[in-house]
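Coming up is one lone chain in structure tokens, specifically the form predicted on its own.
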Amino acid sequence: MVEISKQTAADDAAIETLMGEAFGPARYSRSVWLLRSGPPISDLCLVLRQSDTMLASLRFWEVRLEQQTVLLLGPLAVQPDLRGQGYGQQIVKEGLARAKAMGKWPLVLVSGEPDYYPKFGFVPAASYQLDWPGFVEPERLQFLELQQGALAALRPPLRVRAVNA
């Protein structure tokens, strides 16, 4: 049986190993890491386990979208040999449900696979002309509304920055 729970400090080493296996050593050179300058949102940092084995991990960070604070989803990491078995979907659904229930953020932004995130309700962000730190393929940027009307209220172009930048 799989269980999703909040990450704890005891999970840090296993998560770091999982991230290394899922993304390789170049993960810190991706532009999205420029937005993760502070700590992640601890209540939204999740792990998915089966028995004592960590199968997946998910974190969320706050970022600035112009003058408002929104969530940045990721990194999402699944054991490479277990991809395609639904573990990523389970942990993302749980993370998004928790984020919505908290009622604090209007939107979630992700830099991810263009064909993966729409199943959760994400839509392309290209038309919002995001000014992103560093290089990113525009088709990777996607939004999800946590509060109805949040996307309609956006006025492009929009600057995305780390919360403390």
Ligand SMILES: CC(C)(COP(=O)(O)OP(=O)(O)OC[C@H]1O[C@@H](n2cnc3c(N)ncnc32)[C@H](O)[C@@H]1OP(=O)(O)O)[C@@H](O)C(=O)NCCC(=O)NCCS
Contents of the next structure:
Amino acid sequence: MVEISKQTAADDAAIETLMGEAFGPARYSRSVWLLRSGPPISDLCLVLRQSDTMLASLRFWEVRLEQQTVLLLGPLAVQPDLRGQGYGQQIVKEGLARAKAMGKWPLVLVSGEPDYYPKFGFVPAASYQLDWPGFVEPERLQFLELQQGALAALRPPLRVRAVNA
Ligand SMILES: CC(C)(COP(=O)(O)OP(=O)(O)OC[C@H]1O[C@@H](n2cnc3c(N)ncnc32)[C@H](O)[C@@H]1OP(=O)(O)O)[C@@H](O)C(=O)NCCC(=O)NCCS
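Right, and the form predicted in complex with this ligand of this protein, after the form predicted on its own?
Full complex below, order starting with the chain above.
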């Protein structure tokens, strides 16, 4: 039986090990970490467990998109030997549903695999001319609307920065 719940401090070490395996030792030097300056949104820090074993982890941070505050999805990782069994999709769907229900954010932004996120409703962000803090492959940037009309209201180009930058 798989269950998705909020992370606790007791999960931190296992999550750090999982993220190290998934993204490598240099992960904190990637430009996306310049946007994760404060703590993540604790209500959206989730783990997927089976029989007390953590199989997947997902976190979200708030970031500034010009004057708006939006959500940044990630990091997301599934235990290496359990990938391709739907756990990634389950935890992402749950995280996005919780984010939408909280009603605080118009949009979610992700820097992720261009082929993985469209199944959740993400669309390419290239046409919004995002000014990202550092190097990123533009095709990785994708948006999801949590509030109808949020994408249509955007006026490119748009600066993406940490909330306290
Ligand atoms: C990416 C990741 C989270 C996906 O989780 P998962 O549990 O393996 O994926 P799921 O079983 O939910 O989904 C499988 C589907 O996603 C696709 N998929 C899996 N990894 C993918 C990737 N890196 N890029 C594109 N598609 C991917 C599969 O082809 C499959 O497609 P289908 O449903 O059409 O058959 C997982 O592979 C992982 O932890 N990877 C290492 C860390 C990482 O890359 N994190 C995300 C970066 S954006």
